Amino acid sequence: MSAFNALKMGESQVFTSAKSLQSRLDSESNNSTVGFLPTMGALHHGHLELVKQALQENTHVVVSIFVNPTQFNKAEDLESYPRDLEADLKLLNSVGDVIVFAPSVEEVYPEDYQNLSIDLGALGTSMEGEFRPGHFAGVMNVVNRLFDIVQPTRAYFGIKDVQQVAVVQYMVDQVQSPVEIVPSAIVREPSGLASSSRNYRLNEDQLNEALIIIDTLHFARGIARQLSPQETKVKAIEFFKNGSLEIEYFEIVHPRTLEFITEWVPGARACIVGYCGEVRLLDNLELIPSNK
């Protein structure tokens, strides 16, 4: 153990307690900036792209690896979630010097923890909120708690989970946190499939079958200018059914509010979830170019 009670693995220092991590960060100069990536491990090259961005934009980068039990709807999903800290550290060490926070459940949620309760309104009841009740309450609590521990300057989130990004931004606004939320583009495999830890659970045939998700999104983008959002949705679902996956939802939403739209707006985004066997896969794609 070092002076900060950190485990040394490769080039990364791994802190398991909030106190030891905070001591490490407090040792830096006052004008240092901290970029933060909250993850549940099972890291892939999508995470690494976020780490690279954070390394470019901050003095230090903290990556948390914590499988948060409060955001799982099914006990079997929590149990089967992949955990391999050694593999995660090897990946992180390949892109730079990062600080890793790998706490226990008890460290994140001590006995005196006060649950954060924020009414998300429609943002919390549509799409993921409808099909994963309680999920966003778990997300808000763990992210808020990790922000309290890490005190980051910026926090990085991939927009593959576009609704999660919106929820975190809303939470930050409500609690008046100074953390800057940085949404980052979806990282994809060469096939076009969105990079995800869930992809590890798919065999070669299933990885090919899962391409119907991105194919459907591209199909929707191709017909969007000729049809209304509702007509585009209907045609896209019909197209998806040409594949073997089971669809959970396909929605076309406003890029900021994520409300369902009836007229096209710049940045309008299609969001989709499908099941490949027992594996739940989600993705999204901008259908109408934004004004950026």
Contents of the next structure:
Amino acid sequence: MSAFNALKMGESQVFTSAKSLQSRLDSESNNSTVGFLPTMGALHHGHLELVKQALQENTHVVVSIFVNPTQFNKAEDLESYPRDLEADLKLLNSVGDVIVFAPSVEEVYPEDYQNLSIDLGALGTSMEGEFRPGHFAGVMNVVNRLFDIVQPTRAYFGIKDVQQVAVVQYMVDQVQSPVEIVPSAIVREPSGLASSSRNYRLNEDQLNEALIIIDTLHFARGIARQLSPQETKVKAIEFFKNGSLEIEYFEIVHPRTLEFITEWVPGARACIVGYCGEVRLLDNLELIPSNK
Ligand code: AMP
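Would you mind giving the form predicted in complex with adenosine monophosphate, to go alongside the form predicted alone above?
The next block holds the full complex; its first chain is the one shown before.
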């Protein structure tokens, strides 16, 4: 244990208390910048790409590893979420010097914790909001609390969870937080499957069957513009049914508001969730190039 109560494993310094992490960060000069990546662990190369980006853009990078109980709407999902801190640290050490924050539930939510409640409107009730009630309330609370502890300059969120990015940006605007939210590109396996901790639960056959998700997104991109968004949705769902997965939703949304669209706009995105056996897989793809 160092003066900062940190456990040194490889190059990562691991802090479990908010106080010790803050002392470590306070010891840096005023010119330092902190890039922050909140995760639930079970890291894979999708997370590592975000860490690499953060390392390039900041003098310091903090990665939190915290399986947030308040964002799970099913107790069994929380129970079965993979946890392996040692493996996570090994991966983080392979990309550079990272400060790791791995707090307990009590550290994140002390007894006097004040719940943050923000009405997300339609953003909170469509897609993930509809199928995972309470999920975004949990996400907003944990992100806001972690921002309070880490006080990052920038925070990195994967566009894989595009609705989460929009929710976090909305929350930051509402609480007037100075943190810059950086949306980061979706990282995929060579097969095209979006990298995810949940992929660890798929066997070889299922990894192949799951490709219907990205195939459907590509199919939708191929027919977009020739058809209306509504017709594209119908055809894409028909296409998806050629595979063996169960559809939960397929929606075509506005890139910023994530409202369902009836006319094409630049950056229009298709969002999909399908079940491969018990495993819930989520992905999205831009159908119409954005103006950027
Ligand atoms: P998680 O640990 O699953 O909560 O993810 C932590 C962060 O990594 C979130 O901002 C995710 O959107 C992001 N992330 C997870 N998988 C990917 C991926 N395949 N590509 C880009 N970002 C990802």
